[in-house]
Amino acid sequence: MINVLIVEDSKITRDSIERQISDLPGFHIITSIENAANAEIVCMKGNIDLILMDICTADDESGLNAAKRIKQHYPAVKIIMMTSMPEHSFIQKAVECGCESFWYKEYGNEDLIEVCRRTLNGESVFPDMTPVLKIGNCSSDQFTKRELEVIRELVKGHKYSEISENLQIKYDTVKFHVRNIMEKTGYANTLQLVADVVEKRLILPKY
């Protein structure tokens, strides 16, 4: 019997996942919760084999942080991260946390049940890339890794001098990256850029 913990703050999505898992022979849902901060407590109480973990959960608790803690104390538990957010860093962060697989609720064609089966068979199932979004005049996959780091710093409200210090690059290099970003997007200022990437959830600084 595969004991499953579901962590999902949307009741509609949680109910849907519960129905899918309940229909599978050999699977048993231990419980469903909406706050990732409580996931480790559930692992302490029972023999959890598989966790379906939303990234953005109730009270702004991060499923990624919860997954990292669980993997440190219960490495045998398999974790599938789930999200409807196109935040560009989520896949890499899930890998760094030690999660086995990753499933987009609203992007791609992967079936959750198939991801569960493959994960339990020892596979790591990850999307080939993050969702591509239109940001101004360009698409999100046209940004370099460093440009995305600079954009994240701008979203946090940091000045060029702070970005230089935080990313350990020269002040003029920050200006160079911002200029390139502005040219790609066609925006007149960084406020327009920040508003767009936050609205489209390319950058979610809380996670």
The other form holds:
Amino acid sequence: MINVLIVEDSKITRDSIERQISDLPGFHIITSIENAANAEIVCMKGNIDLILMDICTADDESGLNAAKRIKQHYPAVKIIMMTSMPEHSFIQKAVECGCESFWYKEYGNEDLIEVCRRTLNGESVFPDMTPVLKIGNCSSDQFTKRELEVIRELVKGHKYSEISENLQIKYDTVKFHVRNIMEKTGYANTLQLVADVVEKRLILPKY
Amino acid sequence: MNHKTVITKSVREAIDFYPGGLCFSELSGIPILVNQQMNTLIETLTGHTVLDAVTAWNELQAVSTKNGCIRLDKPWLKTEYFHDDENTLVFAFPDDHIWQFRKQLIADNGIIQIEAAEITQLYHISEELYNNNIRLKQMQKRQEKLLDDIVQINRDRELLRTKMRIHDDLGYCLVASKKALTSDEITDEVYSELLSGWEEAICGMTNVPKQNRDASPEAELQKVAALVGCQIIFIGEQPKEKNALLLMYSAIREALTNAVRHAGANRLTVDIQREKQWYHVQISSNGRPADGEITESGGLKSLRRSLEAQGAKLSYLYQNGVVLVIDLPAQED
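Based on the form predicted on its own presented above, generate the structure block for the form predicted together with its partner chain.
Everything in the complex follows now, all chains and molecules, and the chain you saw is the first one.
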């Protein structure tokens, strides 16, 4: 019997996942919760085999942080991260937290049950890439890694001098990256850029 | 005309050509040199030219409006581009020009200098900059709010999409049912199609939540605590402020994890006292007493970080085991 913990704060999605899992022979749902920070407590029971973990959960608790803590104490528990957010850094962060798999609720064609089966068979199932979004005149995959870091800093409301300090790059280099980003997107100012990336959820700095 | 006269006249002419206003006087106020521009400006503001520099300055200080001139005291004059002290005065003149008057002591404090500089352009640019900065700050606040709310906004959008789909499904069922009922005969095929349509619409409807959350933070914490065989007992009124409440739950979670994992506890007591601007919370368990003092690492370290980032405090009491003490800032009633 595979014991499953579901961490999902959207009732519609949670109900749908619960239905799919409970229909599977050999699977048993221990409980479903809305707040990822409570997941580690459930794991103390010692009988959880698989966690289906949403990233943005109730009370702004991050599923990624919860997964990291769980992997430290219960490395045998397999974790599938789930999200409907196209945030560009989530896949990489899930890998760094030691999660086995990653499932996009809305973007991929992958079936959740299939991802569960493959994960339990020892596979790591990750999407090839984050969803590509249109940001101004360019697509999100046209940004370099550094440019995405600069955009994240702008989203946090940091000034150029603070970005320079946080990313350990020269002030002029920050200006250079911002100029390139503006050229790519065609936006007249950083505020338009920030509004667009936040609206399209390319960057969610809280998680 | 001797050499000295030539020099004096030249100096006079030169400072009269100077576009700003200049006045040099002895400490007593007796003028040494006043240029034409300064006399014109002072005359507009006081009704006479500079007869005594100290008196003229005192008269300027008393002017709020005179002869169409207005003394200016705007917030952007307090920015880094202007002097903002008792020795600086700014006036708008009827010709829309703005002048800044500044008094200072020069020549080892032996001479008073009053200088008038036309700052119309600087004043208007500073006003624009000041207003733009206010707008930027407002936009930044809105941006922060949007970031805080974006996940919830997204969730609400998903919910709305589902409700719209159900609305469409129900509409379709109603139209199809009306059509079938008003026709002469309902075939088995139409009947089963209608039935499955209604079943799907009703099934979809029952899955739509009336509210976003099933359980309150407390209910969910009690649920997971019960799963690991622990009961949480609350004494006192819980914080009403969301931030304080969530911080308290973070601390309870940490205490619960440690008490169950390391001390085999099955009961956690959370004692909350409201003390003016603080909530004083003590979290204790019935687990085995710890050996020695607590060494903060991992969970406790990160709890302290998040508490202190929001102005809360964390400490420990050692009495029949470790008691976690947190002080959370409260809003005034």
